[in-house]
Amino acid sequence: MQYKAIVIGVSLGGMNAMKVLFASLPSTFSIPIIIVQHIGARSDNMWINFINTTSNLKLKEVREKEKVELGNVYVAPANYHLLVEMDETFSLTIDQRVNFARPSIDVLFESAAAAYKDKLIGIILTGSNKDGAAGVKRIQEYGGLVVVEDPETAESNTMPLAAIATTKPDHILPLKKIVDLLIQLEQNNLAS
């Protein structure tokens, strides 16, 4: 399987999870990663700068109509829903909150599932609400791969448990094992 993108949804506990994730992925990792981290409406991008201090990859906020490209890590800006369009560009909206959140994980995951179909990897990490549960269901309906952080090891298990209740994930793994899986999937991409 040739995967074209990875979407990640994360909320409470996300700073620690992303610090581990991006300090462990190699700088050569090529599959584009698109992240919704629940943040306050007035949050600045200081947390992105913080993750970048230890990351092998550079995280950046999405710009409207930007094209998804290999090797990049994109983050939804505060107070905007992030969508992937069918031509693999981004759209930002200020539509109603979904699951009390803007940006919403479900909004990103559902749009990315429609754009990438079976070539998408969806990952739910730590979090304290149910955002992302409908999104991973949609990813699986389109044939994509669903990975959920093990609720036993997640800093907050509500979001992983909601995702597991909604769908049957392909993998339920501790964070470090998720990193190993992503590296393996990327190597498979390069070999095919």
Contents of the next structure:
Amino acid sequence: MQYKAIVIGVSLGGMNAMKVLFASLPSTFSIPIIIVQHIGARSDNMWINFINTTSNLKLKEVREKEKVELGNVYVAPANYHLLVEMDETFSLTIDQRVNFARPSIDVLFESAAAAYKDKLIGIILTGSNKDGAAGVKRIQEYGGLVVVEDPETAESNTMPLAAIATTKPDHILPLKKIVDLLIQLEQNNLAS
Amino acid sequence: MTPHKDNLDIEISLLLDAIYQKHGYDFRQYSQAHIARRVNNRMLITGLKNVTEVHAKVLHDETFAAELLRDLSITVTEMFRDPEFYKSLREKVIPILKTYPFIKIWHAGCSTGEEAYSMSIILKEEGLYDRATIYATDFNQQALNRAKQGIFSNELMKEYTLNYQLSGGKESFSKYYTSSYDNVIMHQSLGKNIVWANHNLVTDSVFAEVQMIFCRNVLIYFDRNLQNKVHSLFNASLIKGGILCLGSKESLRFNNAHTTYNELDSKHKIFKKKY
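Moving on from the form predicted on its own, please list the structure of the form predicted in complex with the partner chain.
Below: every chain and molecule of the assembly, starting with the one above.
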């Protein structure tokens, strides 16, 4: 199985979770990662710099219309929904909030599912709302892989529980094990 | 060989053809992920099972078609949206506008008008309003009608007031409207020099030569080809040395217009057309 992209949805508790995740993924990690972190509408996404101080991969805010490239980590800008087009480019919208959120995890996941079909990995991490639950369901319907952070170990378990309620996740794992899984899947990618 | 499209792609593309042929609105070069999402929402609300059913209803059910067209147009806007942008506008653009005896501003895709009123307020505070005309255009007539009325929900005023203050506003924001029950109505003097007009960026052409074009968070919905087309339209409308304002996350990087402009403020996406 060749995975072409990873989408990650994260909310409350996200800073710590992403610090752990990106301190552990190697700089050679090639599958593009696309992140929606719920953040205030006026945020300038300076938290990206904070994660980048300890990350091997460099996170960057998405630029409208840019193409998804190997080895990159993309973050949705504050106050815009982020979508993936069929041609694997990004678009932004200022449509109504979804699940009270803009950017919304569902919006990213549902569009990415349509673009990548069974070649997508969707990951729901810590968060205290239900955004992303519909998105992982769509990913599963298209045959993609669904990974949810273990509600037992997540800083905030509402979002993982909501995702588990709509899908039968392929993996429910603590954060550190998610890192191991991603590294394994990437190795399989390279081998195939 | 080009790969076969999947059913959803085919159905959406047929639907957009039908909307264009039947209703004259051209969404064929919009961001397809956005269109798919809006169509899907309408399907969920009305209990339709697939896009082909949507297609049939768009042709035969006027009420449904009107609802779908409303879904497909974007009406999310704010007064003084991105206050820092407006601050920069006051500091960097107003001095340029002051050099012209008459100022024509085209606000393309004004939706329900919040930003056109914001511009009126700034022009007034900077002593430019009497020599300015704002052409505020949109293809959504319903939104334009609302814009013309200048009636907004009272609930929003707290946020708008904060936006106004952060943008470098010089007065008490409440000076610009009158409250009445759950709504406020903008003072009529603010609309005096605004010409509200129906104009479709996708299908209509140049109508005036202007000193400034304001088009924030509209082009993000268009694919690259359509962005290029609209940028040609802007280029044909804007005088040399004129100002183009885009949304805070928009760029010229991926289209042909980037050679036409210098950056006046790269962070807030304010561009000056080269001489």
